[in-house]
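Here we start with a single chain on its own, the form predicted on its own, put down as structure tokens.
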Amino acid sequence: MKKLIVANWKMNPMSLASAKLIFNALEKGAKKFSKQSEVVVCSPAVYLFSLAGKQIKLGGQNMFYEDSGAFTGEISPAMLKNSKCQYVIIGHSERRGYFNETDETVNKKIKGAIAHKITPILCVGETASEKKQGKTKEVLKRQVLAALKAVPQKKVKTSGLCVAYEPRWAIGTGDACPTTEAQTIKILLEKIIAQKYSRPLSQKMRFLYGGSVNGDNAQDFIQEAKFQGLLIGGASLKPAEFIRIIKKAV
């Protein structure tokens, strides 16, 4: 199974010229590891039509669940598909926190992405407060089951859906989740999927870790915590560091 390394550029960079420079540098570096890894760049939507590479696949950072209509400012799954996106991040903590994304809307988006043959990267994770209260397992189970409500096993399997654990308290803080703790969470997520669907599906699904990942700790999350991929934020805008992360992960 190839390691899935996803770059989430968030609301960066500030120009198309910069986006192309970063993308082309990542494309060149990722070529060396194409046999062991699958690399996805989730850029701001305004750049998607202008980015194209042989080694790197494109992904959306978010999407609405309807195909078209009077939804000012939204991007539909059909639009992402037409811009050659093969992946889309759904339920990122920043969408949940800043834009009031709910478990219900996450579920609708998962279904919309699958209907358009776009692979969803489902993000789940607890806040610092929830962690302190000992609610991590409860929160993760709720988020996963709610996101996959009424989504048949066959569709989950054929879509290649991935689950990314991003503890909200670790994102952008520089304080990544301890490896042993992350491994426990990964095992929990596998168990939740196995109980809802089947153990074979949980064993074939790719689980990603995200949250203050860098070239120094990337290998730990893959080799020790046993994740099958990584979701990278700020470091993905620094080509040398991102390529270093890929090298460590594979």
Contents of the next structure:
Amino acid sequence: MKKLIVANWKMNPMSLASAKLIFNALEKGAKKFSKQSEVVVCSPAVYLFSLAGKQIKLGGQNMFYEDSGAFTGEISPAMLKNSKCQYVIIGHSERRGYFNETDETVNKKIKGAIAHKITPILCVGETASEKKQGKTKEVLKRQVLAALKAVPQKKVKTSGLCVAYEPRWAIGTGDACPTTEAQTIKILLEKIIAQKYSRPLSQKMRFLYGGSVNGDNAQDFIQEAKFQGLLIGGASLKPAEFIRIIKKAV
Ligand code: PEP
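Return the form predicted together with phosphoenolpyruvate of this protein as a structure block, the form predicted on its own having already been given.
Zooming out: every chain and molecule, the one shown earlier first.
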């Protein structure tokens, strides 16, 4: 299975010229690892139409669930699809934390993405205070089951849906999750999917880790914690570091 390496540029960079510069550098660097990795750049929507590569696929960072209509400021699944996006991040902790994303809207967005044949990258993760209270497992179970409510196994399978474990306290902090802890969570997520659907589906699904990944720790999450991919924020804007991550992950 190819390793799925996803770049989340968040609200960066500031101009199309910079976006193209970073994208082209990533495209060039990723070429060497194209047999062992699938690389996706989730850029701000305004740049999507202007970015194109052979190695790198495109993804959205968020979307609304309706197809079209009076929803000022929103982007629909069909729009992402028409902008050549094959992936979309759903339920990122910054959406949940700053923009009132709920388990219910995450569920609607997952269904919307699947209906438009866009592969959802479902993000789940506990906050620092939930972790402190010993609620990690409970939170993750709730988030996964709510996101996949009334989504049939066949649709999960054909869409290629991935689950990204992104502990909120590890995002953008430089404080990545310890490998053994991440491995326990990976096993838990597999179990949740196996219990809801089936073991074969959980074995085929790609689980990603995200949260302060860099060139020094990337390998641990793949080799030791056994994740099938990585979701990378800050480091994905630095081409040399991002390529180092891919190299360590494959
Ligand atoms: C993210 O935004 O999904 C993320 C993992 O960010 P960072 O790599 O900067 O922690």
